[in-house]
Structure formats: C-alpha cells, structure tokens
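One chain comes next, on its own, written out as structure tokens in the form predicted alone.
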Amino acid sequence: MFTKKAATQVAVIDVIARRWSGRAFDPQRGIDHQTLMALLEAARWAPSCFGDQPWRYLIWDRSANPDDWRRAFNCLSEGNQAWARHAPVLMLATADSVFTASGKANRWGQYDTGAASMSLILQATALGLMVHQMGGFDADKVRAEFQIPERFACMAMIALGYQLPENQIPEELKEREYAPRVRRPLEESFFLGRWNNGFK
C-alpha cells in the first residue's frame, strides 16, 4: 500500500502520522457492513458540548443502493466527480444547529460535528481505508435531493474506500498523489500567551 506518512516536527501516534486525503480509490473493493459500523461507532463516541451529538450522517454504499449513490456523487463538482467516482461510500456530515434538550442555539455543533468526523476518520485509518473530505459539493442540491432539514449545516462529502494498488494508480491522479504533504510550520499556528508569540 502507497502512504505518505507525515513528516512531523516531533513525533505523533502512527495512525495520525499516515492519515492523508488520497484520490486513487480502487473501484473493485467494497467496504464490508462491519467495517463502515466500526467507522460509525468512533464517530458516535466523539465529544460534544453538554453531549448533544450534534452530528447526522447520510451514507450512500454503491454495493446496497447504486441509485442512491448517483444521486448523492451527482452533488459533487465536476472536479471531485473525476476521481471519486471510484469511492465505494459516500457520506454527508452534517451538523445540527440547535440543542436537541433545550431548542437553543448551538454555536458548537459544527465544531462537534468535525470532531466527529476525524474520529470516523483516524478509525479508517487504522482499518487500512482511504478517506477524502470534500467541500466541493452542491449544499442546496443535496438537501434538496435528500430532505435535509434546515436546521442541519451541510458541512462536507466525505469519499471512503481502499486505495488503489500502487502499480494501477492513472497518470491523472499520480502528481497529486505523490505531491509532498506540508503545513506550516508549529510556531505560525500556535501561539504561547499571546497572539503571534509562537510556540516552539
């Protein structure tokens, strides 16, 4: 399997270490029930202010229902449509913008709901999955087609899948595939006591 382990400042736990957002699904591999379950209950365990849970799902499995699958991979731009095509699932995170207790608002759900999110992900990870976040889909198409609520945030399509074997990865995809993983450097994003003061 092709990784592109990070090449951190100081070293982090493996599974964060080799998470990266690859194109190159392989079109021939499913996921099984038991390991999109697996993802799902490492969401449903992530924090959340007062433990709302303010996070909803949709997941579109290509194998159980290819026609709720099209219509969700036709929400996605052109440009994504191009490689995740081959994505076996699909999934929406969407986040609630209200307190289910109390009816107010929850400034926080968005926050929560990507907690959630990189929790399904760090879980894939481990599993041997490849997983890719989108915001390049359309937000009202999607609701639309799916009878979203308002009160839910479309936050991001989410592409699952294992990578495609090194060997058959196209041409289109390879430069974007092997392209270096960067970040700024610690200290332009971390700050010790006051703005700018950079954490070394």
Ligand SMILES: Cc1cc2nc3c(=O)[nH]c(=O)nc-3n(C[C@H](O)[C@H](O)[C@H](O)COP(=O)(O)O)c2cc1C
Given for the second form:
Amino acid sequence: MFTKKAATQVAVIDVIARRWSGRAFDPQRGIDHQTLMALLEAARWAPSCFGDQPWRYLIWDRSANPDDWRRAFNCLSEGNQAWARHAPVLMLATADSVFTASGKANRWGQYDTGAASMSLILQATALGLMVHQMGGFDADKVRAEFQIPERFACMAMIALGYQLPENQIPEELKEREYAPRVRRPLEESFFLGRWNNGFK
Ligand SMILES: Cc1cc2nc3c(=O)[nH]c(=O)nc-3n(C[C@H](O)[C@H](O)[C@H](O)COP(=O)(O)O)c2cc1C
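Given the form predicted alone, state the structure of the form predicted together with the ligand.
Once more the chain from above appears, this time first in line as the rest of the complex follows.
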C-alpha cells in the first residue's frame, strides 16, 4: 500500500501520521458490512456538547443500492466525480443546528460533527481503508434528493474505500497522489497565552 506519512515536526501516533486524503480508490473492492459498522461505531463515540450527538450520517453503499449511490454521486462537483466514481461507499455528514434535549440553538453541532467524522476516519485508517472528505457538492440538491430536514446542515460528503495497488494508480491522478503533504509550521497555528505568540 502506498502511504504518505506526514513529515511531522514531532512524532505522533501512527494512525494520525498515516491518514491522508487519497483519490485512487479500488473499484473492485467494496467495504464489508462489519467494517462499515466499525467506522460508524467509532464516530458514534465521539464527544459532543451536552452529549447531544448532533451528527447524522447518510450512507450509500454501491453494492447494496447502486441507484441511491448514483443519486448521491450526482450531487458531487464534477471535479470530485472524476475520482470519487470508484469509491464503493459515499457518506454525507450532517450537523443538527438544535439541541435534541432542550430545543435550543446548538452552535457546537458542526464542531461535534467534525469530531465524529475524524473518529470515523481514524478508525478507517487503522483498518487500512482510504477516506476523502469533500466540500465540493451541491448541498441543496442532496437535501432535496434525500429529504434532509432543514435544521440539519449538510457539512461534507465522504468517499470511502480501499486504495488501488500503487502500480495501478491512473496517470491522471499521479500528480496529486504523489504531491507532498504540507502544513503551516506549528507555531503559526498554535499560540501560547497570547494571540500570535507561536508555541515552540
Ligand atoms: C471539509 C473538507 C472539505 C474538503 N473538500 C474537498 C473536495 O471537495 N475535494 C477534494 O478533492 N478534497 C477535499 N478535501 C480534502 C482536503 O483537500 C485535504 O484534507 C487537505 O488538502 C489535506 O490533505 P490530507 O487530508 O491528505 O492531509 C476536503 C477536506 C475537508 C476536511
């Protein structure tokens, strides 16, 4: 398997270093039900404000229901469709804007949903899957197609599957698959005590 381990400034746990957003999915290899359940279970145990669990996910498994998978796929931007067409599973992460328990506005719903997605992705990485989140999709279209209630914000679509063996990565994907993974230096995002006082 082709890996793009992060060149971290400091050593981090392996699964974080190994997670990356690849695009070369193996069209022959679906995700079995138990594996998919394990990913959802990881997301389910994410922390959330008041324990309200504001996330809701829609899952489209091409092997179980190709028509629904296609309807979801058709909501992706053209650029994402070009590579996501080989992902056997697509998901949509949505975030509740209202606390279930109190009915009050929940301004942490999107934050918590991102945390749940990251749990799912780390579990997937640990199990050898590849995951790629996408903001490039038509949120109005997916809402209408799948009757998503207004109070849930459509945050990201997610492509999941297994990576193609390296010798089968298509020519048109090679440049992006091999592009180095980059981040701002740590001290430009993390401040000690005062704004802009980079943590070193
Ligand atoms: C909310 C969100 C939206 C994204 N949207 C897209 C997208 O529409 N298309 C795409 O190819 N990648 C998308 N990405 C992937 C990012 O480009 C990628 O995570 C980033 O470049 C860092 O690379 P890495 O995940 O491999 O570390 C998105 C990621 C996130 C978290």
